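We begin with a single chain expressed as structure tokens, specifically the form predicted on its own.
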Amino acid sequence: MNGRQRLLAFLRGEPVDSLPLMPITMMFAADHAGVKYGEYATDYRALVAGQIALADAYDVDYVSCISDPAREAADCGARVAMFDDQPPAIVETDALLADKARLASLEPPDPHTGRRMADRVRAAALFRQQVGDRKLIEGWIEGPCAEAADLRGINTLMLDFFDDPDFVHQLFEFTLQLGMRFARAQVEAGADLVGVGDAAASLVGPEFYQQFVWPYERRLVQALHDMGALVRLHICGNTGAILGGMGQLGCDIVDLDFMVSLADARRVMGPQQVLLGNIDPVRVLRGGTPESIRAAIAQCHRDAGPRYIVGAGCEVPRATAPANLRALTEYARATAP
């Protein structure tokens, strides 16, 4: 089976030849291709070439448009710091919606004409041309809470939950519409699956998650499925307190960061939810040995059970030894679900 066949069959619950492999690779992929990260994040041709080279070298089952969380915010007009060999970063001290009254006049940008969003759409289209049906193609968007934090500022947004809940709902409605529009453009360009990064959601407690975040994530997942896309949810951080809600969103894949127990997630989410992860990317993947990494992934597999995809808790760090990443490949290819 090739990577796309393996993942699609696995997600349908059909027999596959081995466990799927879906590590998040961004800076590692750029370094593997010998490209400065500033170019990787701003030139879709560099990103596509780097992802394909990495996926072929390590037999990864998919390629991804992911690079950084600042694309939507940048095209909305947010101030973003750009670097030669580091990811773009939103300048939170000069947040676009520091004055929340500005939201009333803010319009979601067109993903086909916005400079940074259009670059990602072009990446999805070029992937479709160059990988065809060999690898699953993943688009990427920021989730409602993460994008709200990008536009408003993470600390200010946390206060808004208490001080102005009506505004939070208005802001989340805007970010939901923005995310759906961006996702549709990538799906129409060639993405099979849309990754949703909603990191800020790990910072709210279970009550605020259910009240503010979950309803918008749920609508987003439903909209993505209506577009014909698969959905991968990735929330960085400790999501132990919101596992129940995450498991009720209907995502095809749920990523879990290393702070979260896969055994707890399986118990809470039930036997059918596909889980991905979740070894510590730094201490275990970058800092370990191939032997210790294979042992750690084997434990993840035991905790998660058969509905499990091999990967780290978050991005494969820069300067990870190639043999360490290859240990994930070796475990996945040698192991049946």
The other form holds:
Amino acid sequence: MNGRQRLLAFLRGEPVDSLPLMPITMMFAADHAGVKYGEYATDYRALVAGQIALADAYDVDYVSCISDPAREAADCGARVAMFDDQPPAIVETDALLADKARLASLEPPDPHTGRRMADRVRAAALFRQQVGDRKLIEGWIEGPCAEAADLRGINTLMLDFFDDPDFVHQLFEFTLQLGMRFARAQVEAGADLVGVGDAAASLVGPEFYQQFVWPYERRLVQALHDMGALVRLHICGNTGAILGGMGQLGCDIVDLDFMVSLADARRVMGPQQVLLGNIDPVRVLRGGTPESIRAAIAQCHRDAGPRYIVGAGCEVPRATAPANLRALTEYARATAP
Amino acid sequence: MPDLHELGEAIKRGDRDTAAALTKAAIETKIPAQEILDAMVGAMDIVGQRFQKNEIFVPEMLIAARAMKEAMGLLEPILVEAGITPVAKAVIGTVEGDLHDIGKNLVAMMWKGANFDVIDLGTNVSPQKFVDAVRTNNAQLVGLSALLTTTMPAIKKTVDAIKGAGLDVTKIVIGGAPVTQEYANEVGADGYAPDAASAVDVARSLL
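So that was the form predicted on its own. Now I'd like the form predicted together with its partner chain, please.
And the full complex, kicking off with our chain again.
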């Protein structure tokens, strides 16, 4: 089986030859390809070349458009700091929606004509040309909560939950529409699966998650499925308190960061939910040895059971030893679900 | 007689109007400033403990800190009059190249809530700026935060710069998603805090 066949069969619940392998690689992929991260995040050709080289070298089952959380916000007009060799970052002190009133006149940008969003759509199209049916192609969008934080400022959004719940709903409605448009463009360009990064959701407790975040994530997941895409949810951070809701979104894959117990997630989400993760990227993957990594991943597999995809809790850190990442590949390829 | 227990409760639930009103009333009825302060600090300690136990989350912590700030703004002149000084002077910021500040902000709020005088240098702070701020303010404590593995090396540069400037008595606490105790040991930091509430405990243990 090639990577795409393996993942598609696995997600359909059909037999596969080995565990699927989907580590998130961004800076590691850029370094592997010998390009500065600033170029990787702003030139789709560099990103596509880096992802394909990485996926081929480590037998990773997919390639991804993921690069940084600032694409949608940048095209909306937010101030984004660009760096030579690290990810673009939103300048929170100058947030686009520091003044809430601006939301009323804000239009979701066209993903085909915007600068940074269009670059990602082109990446999805180029992936389709270059990897064909060998690897699964992943598009990427910010989730409703994360994008709201990007536009409003994460510190301010956290207070808005108390101070102005109506505004939060209006903002999440905007970010939902923005995410759906961006996802549709990537799916039409060639993405099989859409990754939804909703990191800010890990900062809220179960009550706010259910009240504010879950309804928009749920609508997003439904919309992505209606587009014919598979859905992967990636919420960085400790999501232990919101696992129940995450498991009811209907996502094809739920990522878990390292601080979450996979055994708890399995218990809460039931036997069928595909879980991905979740070794500690820094302590275990970068700081460990191939032996300790294999042991840690085997434990993740035991905790998660057969509906499990090999990966780290979050991005493979820059400067991870190649042998350490290869340990993930070796475990995945040598192991049946 | 204003109820200091109620003041603490108002801070814990983030009710800044009530917290301010009760603080004002406590000052007007001449309750000793130290008692008012203790009620506030005690409330924020409980907020931190609840956060550590996942009983409350970032929004709840932020509104509690906001209520504390409001109340503290009223109390500060009285503390000065009474000769009650902050526990320590602390300088905090995200290291050079890092713009992600919510973790740093939470630590700053918790330190303020523990009655530290916090000088917040903001984000993307150069090692030299940290050195200058420590020296100018005679700070006993420095907090360095990095969210990205790519900006972690700037922690080491900043620690080196502070120690290299002969400011060895200043205790340095580091934190951020990729940061570990091992890394803190490696770069010569005095403490590592895995979250904002522990940052208070770590700081208190170092001072």
